[in-house]
Partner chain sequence: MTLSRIRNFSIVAHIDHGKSTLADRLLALTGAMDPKKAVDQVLDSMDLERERGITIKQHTVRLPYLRQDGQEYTLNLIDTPGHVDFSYEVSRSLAACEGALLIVDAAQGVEAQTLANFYLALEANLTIIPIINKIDLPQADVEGTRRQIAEILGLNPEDAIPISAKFGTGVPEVLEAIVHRIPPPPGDPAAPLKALVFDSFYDPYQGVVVYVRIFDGRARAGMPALLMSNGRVYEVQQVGVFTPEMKPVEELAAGQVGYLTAGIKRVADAKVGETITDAHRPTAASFPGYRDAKPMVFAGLYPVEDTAYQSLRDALDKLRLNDSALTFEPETSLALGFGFRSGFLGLLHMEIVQERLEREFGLTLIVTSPSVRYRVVTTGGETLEIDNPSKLPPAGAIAHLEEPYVRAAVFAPTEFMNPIYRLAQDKRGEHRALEYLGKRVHITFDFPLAEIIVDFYDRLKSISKGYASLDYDFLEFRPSELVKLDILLNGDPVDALSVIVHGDKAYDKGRALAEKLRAVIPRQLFEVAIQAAIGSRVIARETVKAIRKNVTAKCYGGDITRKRKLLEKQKEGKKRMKQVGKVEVPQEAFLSVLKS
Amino acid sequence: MIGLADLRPSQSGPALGLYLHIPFCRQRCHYCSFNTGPYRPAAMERFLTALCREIDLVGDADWAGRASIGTVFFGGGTPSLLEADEMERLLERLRKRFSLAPATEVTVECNPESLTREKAEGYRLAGVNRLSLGVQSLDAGLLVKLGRLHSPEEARHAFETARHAGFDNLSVDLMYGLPGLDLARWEETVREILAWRPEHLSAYALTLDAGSRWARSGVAGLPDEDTVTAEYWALARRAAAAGYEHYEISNYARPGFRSRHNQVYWRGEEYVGLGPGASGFLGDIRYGNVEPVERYCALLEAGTRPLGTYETLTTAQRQAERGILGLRLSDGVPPDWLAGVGPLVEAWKSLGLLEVAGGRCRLTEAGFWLSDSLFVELLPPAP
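Taking the form predicted alone, show me the structure of that chain by itself.
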């Protein structure tokens, strides 16, 4: 078993990312496989006390006072269930334990129905400078089918509310490949979202991941592969025409507005994970906290850091991950990172899936779409 002394960042490298998992939701979406639980005010208060204790435990490490935090990301669950004073409480605790510069990117995932003008303004005053809105769809029927609690009108209102509260860095999440979603309705949604002019846009094809309701029960009306492919290309083309950079497989940004926090993951950089089920990566160790909120809180109430899993990555794993994660980005990777898979690189180039330019190997738009199957070929053989 690793000890706390083993969990420490490398001596050199960029600033750390910091992820905080807020596990509560008013209702679990039918496609969701994340670590979530039902929201209750009493449970939230106990959790926040435990989370502050975890911040203190990590902050007591000999390296913490010297660590620079480049990005903070509140994910979930539904982090926008946090009231403004609760958000301020957490950020103040982080500032006491770590070095958060004024330029640190601080993102909060928000569900439209839980973002009020008062809350948005309070988040801004607390130090949040980026919001990610989980819109997913602007089709009322689809939102109900997904298990979402907001309407299309509430999604529009939430975006406008964030703007009026002073946020100039907003991201919108969308999903395609949804049951009953045809190309025409998808294009209508894309046109409207792009007309809002968010700084950032994330779009994910539906996957039936283990742990979700739909993975257990199945779901009718899923589109065929040709339709899902057409929806991907429709977004890629319309976003490009609107001036968005397709900088990562599922992410688009206006110039200067890439997600700095997510790039920590894609560049294989180090980050601290806080909260139930949160993952971190420090040195050569990837670790995860225990998932059940009750267990998480009990461990911290006993003064114990809530570690659940850990893995020390081998050199082969690091090299493979570095290549796979780097190829997720339009920046690509240096050719020598793929030196051991030269035949694959040549095969992908011949199929128009990869290009080499400016001293970098990068996937093409077609390569992005087929990346899941391509990356399987880069995985090291099982021991």
The other form holds:
Amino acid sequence: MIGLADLRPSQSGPALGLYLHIPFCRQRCHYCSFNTGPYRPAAMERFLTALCREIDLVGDADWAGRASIGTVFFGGGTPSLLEADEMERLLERLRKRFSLAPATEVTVECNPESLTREKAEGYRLAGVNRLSLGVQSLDAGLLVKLGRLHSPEEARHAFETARHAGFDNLSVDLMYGLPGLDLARWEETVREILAWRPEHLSAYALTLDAGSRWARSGVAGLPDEDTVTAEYWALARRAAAAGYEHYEISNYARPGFRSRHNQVYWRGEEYVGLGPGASGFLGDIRYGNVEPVERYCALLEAGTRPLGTYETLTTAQRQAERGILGLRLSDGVPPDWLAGVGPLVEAWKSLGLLEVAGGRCRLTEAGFWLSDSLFVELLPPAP
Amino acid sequence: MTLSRIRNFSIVAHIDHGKSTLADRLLALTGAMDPKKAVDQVLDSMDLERERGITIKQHTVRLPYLRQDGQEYTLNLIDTPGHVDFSYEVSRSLAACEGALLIVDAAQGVEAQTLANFYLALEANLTIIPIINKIDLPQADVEGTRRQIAEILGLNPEDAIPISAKFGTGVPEVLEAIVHRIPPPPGDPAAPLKALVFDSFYDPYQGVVVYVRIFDGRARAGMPALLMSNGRVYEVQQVGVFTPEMKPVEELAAGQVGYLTAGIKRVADAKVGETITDAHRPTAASFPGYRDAKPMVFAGLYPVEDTAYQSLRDALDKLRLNDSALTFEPETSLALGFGFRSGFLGLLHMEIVQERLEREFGLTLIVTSPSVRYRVVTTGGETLEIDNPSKLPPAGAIAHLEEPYVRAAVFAPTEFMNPIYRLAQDKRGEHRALEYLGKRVHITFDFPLAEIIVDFYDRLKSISKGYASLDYDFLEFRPSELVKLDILLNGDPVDALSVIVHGDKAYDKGRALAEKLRAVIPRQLFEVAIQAAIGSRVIARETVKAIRKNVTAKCYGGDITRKRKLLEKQKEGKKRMKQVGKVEVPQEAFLSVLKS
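Form predicted alone done, so how does the form predicted in complex with its partner chain look?
Entire complex below, previous chain first.
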């Protein structure tokens, strides 16, 4: 059993990331397996009070005041259900307890239908400096099929709204490998999104994650592997031509606009998780808060930190993870991290899936697409 | 104990006819075992035996039997293995007895191994007591079974004792019949020691514990024991009986059954059938009929992890301490690296060894397709025996090839004759004889051993709704039109996948094999071409397409643990893969060779 005292960042690490989970949506998307439930204003109010209490409890730790926070990320759920004043309340609380610099990257995931001009401006005033817009698709029929609440028009409008509100760091989320999406339609979507010139683009091939509606019920019309693969390459080619860097398996950015927060994960750096089901990684310990919102609130109302799960990573696991996560990035990893799988590295090189240059070992775009086959080999042997 | 108060007997039966259940009953009834401590079927003590419901190693037990009239008898029950792979062991156990209980299932009737065991018992000159078991079953046909015993076995139907071993009905009558009908053992306690080894097992503290039946003389601790087949002499350290626990006694005298230890290191040094005598005063002649248990089926055993080679050797050494029929010698495969070519009595024996190596020693193994031993006559006039297809000399150096044949008896209700003949034909069987026994037929075929070691028995069972049974014995080597079928992965021959097949079957076999391999070889990062070839002629080709996509699209903070676990699951699935050149080949690919 770990004690709360064990949950502390290592002395020498870089700035911490802070993740805050907002566990409400107006409607659950059919592919979604995240920890979220139906939005009710009263539930939101109770939750925000609990979240502030959690911030206080973590902030009570002796290290908290000294820790520098590099990034803050509001994920969900639908964080853009938060009103501007609520956002301000949360960020105020964070500033009181932790040291946030003006340069700290503060991102909020937004659903297009809930982002008004007023809200966007309010967020900016509260200190938010980056929005990630859940566009997913620009096909009206597909958006309905996915269970999204916005239309393509609302997505376009939300992007413009964010720009007009003064955001100069915008990310767009897209999905491909969707049922009924063909290559031509996908290329059309990519072309239009790139024309918006977002600073950052995340594009995920659909997976039927356990816990999602589609994983339970199945879904008709899924494209075959060849089609999904063609879609991956179509995006990779168009994004490169438009000046975007393919810096992570599913992420693209214009120079200087990588997601700093998400790189915390891939670089194996430390982060604090706040909110129901949120995970943190401090020292050797990855922990997770309890998932049910009701239980989360009740624990905090009783003055208890809502920890649910944790694991203490062994050295072998840490080494495996830093390789697996590090290779997700185009930066790659130092070659000696892969010394244990030398023949495999050679085989991957000969297939054009991996390259060694400039003192780094990195996957190529072809290698990204097959990366799990390599990652499996980086895991320590089962005990 | 005078000889007249001793009875030595075995129980023989077709598989599942209730041998172990009756043995348990006899133990309970004579008080050899506390019923409270009774584990079902104590005599089948190896876990594997219990799981498979068969007896592999034999056990023996001394039953003290107090008759109604107050006379006390010693009944020595000598258990026998119950599978067609182990018939030599059965014959040695029977040689240690004067009588046998022949169990026939009242619902199944006489089956092939009933008959085979009956003949073995007759050969050993035993008094046979027919027992009709499972009379409690609703479908039991006691009178019909009696008729079969008369018609098929030629025994007096009135001698058969109907029982339910499960409920104990009729078991007291069995005990009485043992005393009444089976003669006491002959023998002269004053003559030089003459003891027959009918089983043994290895004990880490005492060395090999040898099961013996004393025919003449006496065995006691301190005497020098001469093993007549190999001339070795050991000092006897302990003699005793099984109650069923081992219990030391002063001496074992003519007529008695028990064990002795003498610091023998491996069971192979005191094999079943061996004659033990007093080195100072040897007996004139050893028992006839001694033979080495000869492996019939051979396969390569390779560790999936190259580093486990030494562990595999140690594990095989340990198993051999207790299993004189298991043979192995180092072998190298280009595809699989370092391993062992191992010989087994049959496929069941092979599966048991594999399972024990994996379960008891924690090894993960690749077992290559089982092969029989072929005889090669070279153009130079030399005769070679090869048990590994990849060792076959080039075609130009071979004058002709011979393969082992067995004589097999299939016993089944007449209605299944047609499918049985069709199966036999498919397996290159040559019909020898047909005998009607009531509503059943006893058909004799000659088969190439290679045709029946893998799925013959299963198919026989399935086409006969489980009624047909099989028994076979090695017959001879016969010249045969055999060819070597090679498998190439991306152009490279994989020695461990080569098989020797009959020329008429090579094309079908090659195609089936290539298809099967396509189904079991997972997609890799590159395309894998599978070819079946005879010499340089490719007769079948299949392709495993390259994997297109294997990626975790999303991996963020909270998900890292879950995603790692998904990868761990993938890794678990790859545990049984062997890297052959650049291609990862799963364990089952190697066994699929004969099953295709």
